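Next comes just one chain, in structure tokens: the form predicted on its own.
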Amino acid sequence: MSEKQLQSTVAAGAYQKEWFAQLRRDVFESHRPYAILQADMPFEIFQVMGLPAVSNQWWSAVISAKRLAPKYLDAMNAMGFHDGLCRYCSLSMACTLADDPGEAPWGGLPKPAMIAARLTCDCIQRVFSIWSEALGTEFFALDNPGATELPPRWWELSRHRWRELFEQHRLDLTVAQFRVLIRTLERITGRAFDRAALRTLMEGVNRQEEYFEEVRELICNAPKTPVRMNEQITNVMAAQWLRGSEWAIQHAKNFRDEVKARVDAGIAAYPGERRRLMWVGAGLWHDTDFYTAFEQKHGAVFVWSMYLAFGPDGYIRYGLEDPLEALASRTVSMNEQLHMPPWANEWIVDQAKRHRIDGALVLTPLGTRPSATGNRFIERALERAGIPVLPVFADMVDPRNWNAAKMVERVGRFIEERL
């Protein structure tokens, strides 16, 4: 997307290169260590015991940004992995293995002090393992305790009744494997835990996602949508992975004030809005501009995403009195609120009807499973609420098989016959 509308987008963009160029700068000339994870993982943990952490898929995403996906996965199959295995999860590891800082995204990843993942679908423990030995770090890994409930409507119960919600035994699963991490990182950092510094961070966290339920709820009522898609997520993500942090509270504020602000002078992010979309699925990293093709010709503007919403929804805990057993409800969770049914469906089907969606596309990307397993549930009950829905079978970071002007033309005509 070459059109910026908000200026805190253009910052964020700028902060997150900066924040890795420092990164880097640190690790290799102050040898201070860092961490990589998967995106699921207890950020938190790590803000407090003063271990910056990139995100595996964030920089997949830059990876594919940068258009080196194809380059770098192609790599990958011809060193004997399947095709079908997760392009998301991978695409770093296969960064790593090329083995070519000359042309990486940014310089390309320093060694870490470790590697951590949670093991939510099968691929995840024998990729972080391969990674690890090639980085030369040891791999931590915790596990997934599966649900016995599933409450309708958790989005109600999350901030307040997140115990019983979801459930003592995996919290108390959790926390134990927690307090392995902790004492993993007392290691690695010489540092010692502070509780009372992770209740601040947790309180920091929502904060941060209050003025977010803000910019969500500036969007649902306004007329036409102040602020594309695309732009939510930048602002979002930036904070997202420095959450509860002062830079990204006052980002969030920022962006919150500048929704607000273009709401207030009835601005909208495309005059000619008819129709709402939705995204439901990880973003379509190597080819962001998709999410602006249908406006001129279709007025159908992409209103929605996983990004801010889930924000609200799925971080935001009241009670702290434990905030390790607090933080374990959040990291539990995310599974099955995002994909699978029936929490997925019954929180997107919601979801919509407050964005005042018109129609869904559903992205199913090949080898995910995790973001792949839910996606018919989500698409039926979507349909049995009123909103068509198209089926995308893509990649979010995986080009090779994405035929831009065909879908451009498959999706213009899924507007205009079912919208």
The other form holds:
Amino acid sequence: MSEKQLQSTVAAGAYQKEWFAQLRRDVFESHRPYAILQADMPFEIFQVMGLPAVSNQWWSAVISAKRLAPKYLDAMNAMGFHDGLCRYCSLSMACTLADDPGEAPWGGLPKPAMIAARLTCDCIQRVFSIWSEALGTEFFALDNPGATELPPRWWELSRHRWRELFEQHRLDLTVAQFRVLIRTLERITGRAFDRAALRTLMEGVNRQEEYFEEVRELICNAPKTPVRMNEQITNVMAAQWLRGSEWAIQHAKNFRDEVKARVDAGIAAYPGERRRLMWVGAGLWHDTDFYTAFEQKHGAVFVWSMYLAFGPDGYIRYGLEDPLEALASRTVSMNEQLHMPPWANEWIVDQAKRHRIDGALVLTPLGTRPSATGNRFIERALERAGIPVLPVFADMVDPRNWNAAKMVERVGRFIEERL
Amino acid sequence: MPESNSAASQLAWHYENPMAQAMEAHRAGVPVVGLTSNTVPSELIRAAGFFPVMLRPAQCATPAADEFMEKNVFQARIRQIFESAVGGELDFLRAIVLSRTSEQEYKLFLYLREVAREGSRDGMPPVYLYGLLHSQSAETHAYGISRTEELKRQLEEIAGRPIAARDIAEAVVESNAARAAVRRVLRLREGVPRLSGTEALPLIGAYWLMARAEYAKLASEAADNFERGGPLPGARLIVKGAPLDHVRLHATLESHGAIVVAEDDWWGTRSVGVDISANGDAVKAIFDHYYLDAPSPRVFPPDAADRWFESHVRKGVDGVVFYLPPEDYVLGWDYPRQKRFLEKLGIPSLIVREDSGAEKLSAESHESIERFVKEIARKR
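Having seen the form predicted on its own, could you now give me the structure of the form predicted in complex with its partner chain?
Below, the chain from earlier opens the complete complex, with every other chain and molecule after it.
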């Protein structure tokens, strides 16, 4: 990402880099344990147990941004894994299999004490099993019960009525699995789980997401977006991986303050904004400049991605008497909320309306096929709501079939012809 | 009905006409419930007074699936089921029951619900998700029992009557008799085979499509007939990979002189497994069978998923064909590990990455199969 307009963005990037450097020092010099987690895992439990956690998707994005994905993915294919397999969730593993720490970003991932994932798709148990064998570490899996009741406007229920929204049988199973996870973490860390500390952390997560909600509202209501989508993502995700921590809450507040000050001062991310775009799907990590490529010529600015918008609706939970159960409700349906009908299409249309979106680009990741599902429903729903859609067939981390110039031209045509 | 009256011909006819008995049952006033995979407990459906039938629509154009389902994501069979449900072919069903034992089925469940919610199509049968999880832990075991009780409750609601213990016991006995018949067919493929894979698949596959008692009778009769036949020469192969609900890959392999003696999938050798226990809590016994013995892409950990394959390979086989068609994005993760296992035992393998379903395999694939079969035949 080239231009950084917000101080918060610079601070978030610097903090993440230093956090990772400290993690490496802690692991190599002090032999402290840490964990690698799939992005939809309950990071909160790890935080309460004092076990730092690196997100698999974040690390994939870092590798991709460093332009190292083709090398690692080619190496993985050469080991017999065919080229139709998923890339986003396996790129970090491919980096481990390539066993080239000298070239890996920031010195590469040290050996974790454990890796853990929720079994959403059918691939992830395989990716993490192979990875755990390569790392010589244990793999903890949380199975993922299916949702059977899905009231469409889930975000109206998720904060207070989460027990009825997420089905008691799913919450009970998830809590039961959390208890096994906690026992595992107690063994690894030598610390006892503190339920009160989890509740305090969950309250902190609520505060953090409330700040993000304010930012979201500012973006919805300001005449022109005060903060580009790229910078939203950097600020939000740096805090989400450490959600509820003092740093994360303070960072969210600083971010809110800075965005509010910009709105108050009438500052727009791009003063020539005439059209507002939304990006549906995971970030295009190998080419984040793409998101600013339509400003000058077309006056089109990306104002929405799920990363900021999902924070308040997906994470806030009120009624924390049983913090594990509340956390289970946050964890158990992320995939359905973001990718599956009816939850994803209903939510995205609502978001598009609130953000005054003129057009949507919907990513169908060819190299990460399970992430592509739900998209046709989303596209149909947006079009029905009067929001033109351009489907984008590309991968979030693999640039091998990405032709930036051609895509910019295609999107430009879409903007001029349909918006 | 088939031209020949032999048991094998009748089973093969049902394999080629998968909805024939279901339609017959429907016309006779017996409500029919469609299943989407081997992990839905058909015994409970039968006990509720329904005719259970595995959904296996013919390959045809899929305009509805093209509209709603992302390309290159869903398997052809899942797309065809969606097409036939949305297209109206399945309107005669009382319900469709899908299982959580594959991501594809779970998503199919959500997609069908959404089409119904949108009101794009009236008259579609209601869909139900059976929440069976296939990772092995005390938590998923306890959860699975409760979800099996829930499925029973849902079936009672659809049927409008309670399911009696006696009904479940009878359905289990009937199913176990059909399982025994399948196992007789499978025994004809062990050691020196008397039945080719191309002949075996329809005999086994009809299990999912027919009334169990009738199936048991016909399959036993067919086994009697094949027992009288002579041994079949040829290199013995196991096919492993995407489930095959057709004989085209087997026919190709066997046209080059090999004999397919087993498949690690539920349309073939792993269709029925062991009997459901007739002792103790019947619902738990049914659940345990589907939890512990039925294959699915979500069986975890890998040791459990590989157990059948490794033990079957060790029993004696000349080669393994991995079938990973272009639609695969799951089983390919297992391939390098399983190939290494075979290499340690000195067993050759071949990977087929073309789709053997819709069209004929390419000349290139034929050539590599021919070379593979010749090579292993030379080593025998």
